[in-house]
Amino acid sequence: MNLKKQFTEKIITIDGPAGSGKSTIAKLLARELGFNYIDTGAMYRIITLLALENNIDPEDETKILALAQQSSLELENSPADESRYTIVRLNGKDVTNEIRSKEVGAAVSIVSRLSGIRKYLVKLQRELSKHGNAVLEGRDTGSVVCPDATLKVFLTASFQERIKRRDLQNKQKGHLIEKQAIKKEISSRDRIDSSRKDSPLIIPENAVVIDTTNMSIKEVADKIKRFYYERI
């Protein structure tokens, strides 16, 4: 079956630590190549939520993943709006802008290190990635989710850019949070990205290492798609 998946679905995988510019160009090379576009982060982020939503302790992976078993978790593509690229649903109810609150920010990287849900996710994530050609973007998708990928990327920017990064995007969507906040919690992400027992963050094998620091996004793109028309 991962023989046939090879050959039939073109699959891009953009792993990377935060602020590494992840999101941004996942959606660009979906949105020009004309595939679906996976945000594993959002899912993590809905069962989060779920989580939060239920009063259940972040680091409760029993009646998290019980929970999370019998609901409904749905992604949307939406080319048109690129602030809302990606459409989610919990249990018929659009969470599009829910799932990017503080609180869930907060305690996301507390549910994603959890194995079952990990587990539970990935399986997912991986019968997605059957549906047609696909980006899909997060912190495993190269290494766990599809090792067979006909193309990986591994995102990294230095420390001070990626703070940067994410304090203009959080003006952006009216977030008014400190930097020394924002630093403390890119930190977090890194140390618990990288230090879990279960999908740590990692540079898949084979994986095309891009230092985004002094590129532009459209330079970015272009060079991952250099190397995607030389894998096909």
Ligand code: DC
The other form holds:
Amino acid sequence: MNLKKQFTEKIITIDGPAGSGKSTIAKLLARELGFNYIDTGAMYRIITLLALENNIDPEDETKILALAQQSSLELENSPADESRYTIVRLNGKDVTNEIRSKEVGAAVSIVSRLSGIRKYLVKLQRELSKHGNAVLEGRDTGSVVCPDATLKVFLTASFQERIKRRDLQNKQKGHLIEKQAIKKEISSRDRIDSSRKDSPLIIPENAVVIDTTNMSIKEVADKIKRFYYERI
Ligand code: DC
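Could you output the structure for the form predicted together with the named molecule, given that the previous block was the form predicted alone?
In what comes next, the whole complex appears, and the chain from above leads the way.
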């Protein structure tokens, strides 16, 4: 481990399964620490949208990669707006809402399995975080993207709690989705994320594991900040 690098490039990675509280916590920490928030899931979603908009089979790595390399992907932080914290642009067009569509949600787990796409995005993610002062959120940010991060966090929560949270999020967004469908979606995501050949969801080496089931958002954020301040 490179201590000098750790000190000069302040990076926190937050990984964990769907519904474990990653996004809420990562945004809160980024806002409080004045760090850049890097939503790596949004990047997999943009590439998926790109494939769908161009009628490319989400398994066709060669075509998707070629198109991605010719496209411009932009992520801009707008901390004042919680629901649009990361404004996402594809070839100059704001696609912040489109990347959260049902269609993208259904195809993103296929696209995120493609090794060439992962390699391409990991390079971009490292580029975005190379100056430090960043919170990265995803599934492999501590294990693959930034294994030398100042602090690596792995968030978990019980299956029931994760369903409850996703249900609440959907209701707040005005999306009417049956609890049964949420259950199915979360267990399918768990299975795909953890069994993927390339960069499966794992607890990164030396990561701090926090079970958020019975914790408030503030308690989780405070705990992470305590760990972070101990390290710097
Ligand atoms: O966090 P999210 O739901 O926006 O992620 C979308 C998809 O991308 C999800 O299927 C997991 C995948 N993903 C990934 O494979 N690696 C990451 N670093 C982030 C997300």
